[in-house]
Amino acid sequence: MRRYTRLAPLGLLLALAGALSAPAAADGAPLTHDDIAWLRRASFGIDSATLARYRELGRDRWLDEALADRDDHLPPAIAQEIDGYEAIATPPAQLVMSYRETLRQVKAMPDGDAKVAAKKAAQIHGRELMRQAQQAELLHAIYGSNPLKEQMVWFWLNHFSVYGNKGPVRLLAADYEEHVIRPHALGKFRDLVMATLKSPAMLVYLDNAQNAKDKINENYARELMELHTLGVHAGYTQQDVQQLAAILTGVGVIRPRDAMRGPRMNRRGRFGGFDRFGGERPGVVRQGLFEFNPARHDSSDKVFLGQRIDGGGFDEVEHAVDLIVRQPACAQFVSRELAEYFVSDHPPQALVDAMAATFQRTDGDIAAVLRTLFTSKAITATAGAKFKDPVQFVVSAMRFSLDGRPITNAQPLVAALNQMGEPLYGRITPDGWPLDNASWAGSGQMAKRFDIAGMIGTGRAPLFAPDGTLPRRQPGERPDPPTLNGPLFAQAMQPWLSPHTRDALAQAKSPAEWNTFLLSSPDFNTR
């Protein structure tokens, strides 16, 4: 029975501090409180359809059909809101070619007062390419229909971090969460790697794009060792670091207008990666706006990891990457990386070598390593240990809000992930976004927090408003609050919550409160 009395205050909600109720019984309800845990921490968030879909399946199954990933798919209205954004749309050679056109014509025009709004109109359009790159990955965040690869989505993003306001980094956003990420999410580890070092944006972003013999750059060589794949104490030296810099010679970013068209002579008598007849120059590589270009290669042999590596164009590349992921060190890097992601800040050993033991086996396939993760005993022996963090905390408030309602404006998202300090492709730092639960629990971060779910809690955020624009109201009139005190409520939450928490519901006086005071306890912050 609902009962709003009064308002509780915010310094009951801060005080509710203690861990989920132990597991009861789910007073009929088919699935138990160890069903419920583990699918808080296998999906965004839960919905209707993550639960209907997990009771007609069970949970192997469930699993099953998660990892095999074939059915990838977003609501109509959905997929079609993010088909029209022009950072999706549009090749990204086009975007950065029209920017640049665009910025080229600004910089020709005389000074004065049309020069100043010229420029500034395209930055604001660039800053709205980045917001809809930011908006289509929330949306597909979601309401996407395989919420574990929703996460491995979000996790890969941030494992391979890159910062949108670097250079062109956030007219490429899109395309990096599109298509170098999101296919490789639950394949293999080394697809996914090689994917983000032909990715244009990682390459702008870590400086690759400038590293070429006689003018070597070391930032994505250390940065692909250390952050991506092999961790920090793993054993490789400044030498091994200098070498695969020396590898990575002559990888980068083609001309935008020279990715769009097909061989022609440039300036200096040159046909880009063609040559004069039109056949590619030998040992050319090109993918989009990707190129491996021989002639700013260091062709030497060198000595990487121990092993020697002939002088051999590209392949010395593919070859570098091998050894790479094959080492043990970077299939404990990985796997302990995500077992601090799903489980806690210190994962038990025991389980970060099973799950390396499947890397390794498995030629580091990603499905099997999360198979082995979310098939062990771990996954559900610390339920409530991980606060979620931002990007956790709005999406599966919004999953758990709308409830497969779709919106038109994910905005006011990606307003509240930068209030929360969690803004996506806004980690300076090529570290990403920290795991740790101390890192989003300050009482700054709760404040903000509670903001947050009193914007979504209330309904007051325009999401159903296209152009962002609120409807009118008479005064006094109060925009209708999300129904979370529902049978999703009843099913997924109700049986096992704190009684803290249970407390702080009975002192709400509107469902509005309500909804803000259970989006704001440990409850439902905590998975």
Contents of the next structure:
Amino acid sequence: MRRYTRLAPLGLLLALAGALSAPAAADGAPLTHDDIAWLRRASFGIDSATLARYRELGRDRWLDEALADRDDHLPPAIAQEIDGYEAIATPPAQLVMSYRETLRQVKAMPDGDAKVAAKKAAQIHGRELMRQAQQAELLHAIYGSNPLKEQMVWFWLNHFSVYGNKGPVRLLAADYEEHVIRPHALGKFRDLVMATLKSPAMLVYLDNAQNAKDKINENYARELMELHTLGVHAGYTQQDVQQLAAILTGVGVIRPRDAMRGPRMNRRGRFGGFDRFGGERPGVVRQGLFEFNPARHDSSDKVFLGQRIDGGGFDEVEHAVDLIVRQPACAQFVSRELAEYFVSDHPPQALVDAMAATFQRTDGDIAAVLRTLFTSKAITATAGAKFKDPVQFVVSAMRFSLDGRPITNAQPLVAALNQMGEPLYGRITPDGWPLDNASWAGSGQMAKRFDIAGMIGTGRAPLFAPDGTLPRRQPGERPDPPTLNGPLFAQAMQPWLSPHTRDALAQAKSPAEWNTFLLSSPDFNTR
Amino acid sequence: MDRRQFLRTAAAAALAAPALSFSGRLFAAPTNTPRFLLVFLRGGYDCNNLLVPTGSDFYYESRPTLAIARPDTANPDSALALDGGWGLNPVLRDSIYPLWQKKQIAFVPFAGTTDLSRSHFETQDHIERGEPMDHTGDYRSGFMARLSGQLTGTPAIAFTNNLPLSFQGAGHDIPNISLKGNTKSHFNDRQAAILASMYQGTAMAAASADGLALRKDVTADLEKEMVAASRGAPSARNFASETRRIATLMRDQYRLGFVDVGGWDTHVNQGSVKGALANNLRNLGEGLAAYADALGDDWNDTTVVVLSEFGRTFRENGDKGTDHGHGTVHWVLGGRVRGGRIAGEQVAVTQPNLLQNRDYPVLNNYRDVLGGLMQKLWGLRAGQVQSVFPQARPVDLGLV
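For comparison with the form predicted on its own, provide the form predicted in complex with its partner chain.
Next comes the full complex, and the chain you just saw is listed first.
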């Protein structure tokens, strides 16, 4: 069940208090540069609520709370917005089934304008479902009560990247974010791997839905090791890829109609799959659209990563994933990526080693690894070393400029990410968007970033219009810029601005221009 | 404020930024100097359904559903005969085949890298770095960037959203811009100068100033181009309209370019003359033909190389697709390219000649082939080629 509507009353009060308080509020001394630098990395961008909570708890308890929190609170207006999306409210099997049914009907129509129109409508509907998935993820990132967890949801979505425009993946993206990635974002890495391995989005995207005995498709097997767990230089061989592909035969998806029937009892009164004659079929594993089908599985004995895996059923997959995630290379690979995302393009090896040691000691506990990261000196010693990627830029700009105020239309933000070249569920290759500075700081991207800063800073984006409509402005009427030069700026940015940014802001001729310069500045765009 | 004045203002503001690269573009690039465009097909395209080994029975045995029929004038879906042993996918009949007939395109089969990881990302990075396998150089240095360093006064640009690794590490800013969507400039000169000034002294200084200046330039250039577009109806296909815009900029301002095209990873239902691969090839072919067309006479100074990280498995897999292979086919085209032939080291397409009983072997290392080609194009000294492709053994296939 969704729990978004329960916004903690305390949090609401604190958010209000933060928004209204002057710098150096009654809570005590102003926060130090080190505090702000730390929060700029631990959160998805600073807003008043985050500052207030940090003041109240201090760094250690703030981190404890963020790492322990497995719940998702959203402001009621935002929760209601997301819950209203068809892509969220409809079970994925139902979405896929009705979409396929529509396509079947279109196909059966006689050629002509009506058919063309119906086909176009179906495509528009598919794109709309994808857009809803993108909007839902962005709204979570901007408004979620735990901004550290929200960063991790995005990080894992990118690490276990799926491409929305491949087949039915666009219909499955919302489910992937909400039910596959989100519940495990701060949990055990192995559970996250298994959840993605059983997700229809991943199985379709990387073709394992097609991987069957005598019809081996090694695509997912390869990327599972190379991109998700071990990294390319981890010492596994082509032979290992082929063996893992064999182990993964039969791991796939079922027809949505069958998925919607759910598990049924067989003749012996147990839950399980059925063969075509209605008889019991042992070894079937089902969960939503996921199915392990032993009839498609190569059950010969395998040798994988130097270990013998006895031929069997889905237990082979569990065994193989155990072997993979316990490799020291996996701890190193995942720790390095996290450090690259949060610390610098070339994080100190000592930090990566410390995180990897935690990973191995805790059996891949993501929260524990993050604790090692966020209690290390490196996290603030390298402040400013990371240039925000477009997702971080857009999310932090919205957190800063909206400061908790709910919007009704997230579509312009989806469009902003598309324009900046980092669309959600839009990476065609499974390696996810790059995490390094150079990938986002080319000249074309800098110019585009200034454009988007202008879009947000001038209030041009129709964020408060009903979804899909244009802003209700009269011709000649100017948009209303948000107030960025307020208490939050005074507390979190003003004391530490670079002289060049200070000079630029002083030259601004209007609040809209001032906002645009601030959001474009290196002070805002690095963390 | 005109463009020069803007640049002076921005440059004055960005005192700390070293050697602003756009100064190289204040004047149009000299005419009659070689233009070079690298087209990177990401995803490992299936070269065997582009350049069809029609002389090989083994090809037809290996691809029961994917094979393209031997040339047959009665069958429009059959391969277009190139020579006795090779044919071309017929979806390129109207775009690339005319270039072949004009001897303006050559194919280099059995081409590629020594990287055998069969990882897209590893191999793409390896190729873009252009370094030998055991390289100890800069992880973020690409061969196009190093080439740009050797060719003073040869303006370079990437037509991509992100600066590709090929062009990273140049020591000066190489601009990038995607021509797929709206490229309009949103800031006036005063605002642009202020925006650029905030980045002075940072690693993003040159990119910020360049980006703003480039937008202004491109906006102006493409407006002119729209007016002149009547000389050829722009194709509805994305890539063709993009390559026409690329041609405008390569004709007037730039001499080194890079563009990439994704979507070539066809593990399932790849198709032969219909389907995903065929659509991609047709789109690519139309784009390249549009590029040649839009350059006009300047096509004669142009060389385009099309490559991909690797080829695919020679045999089709159980899902009527192909998996990650090794050797691939490079394309070299241009107005003065010595084309109409299959170039480079070759071997009969038979089962015993496959690498690991799976893929095309690599007989033409891309570093040696490109090194030789570039040496000839710009008259590079041996030492210069070595700084672009360390430890390469440049080979002259007589392509230019």
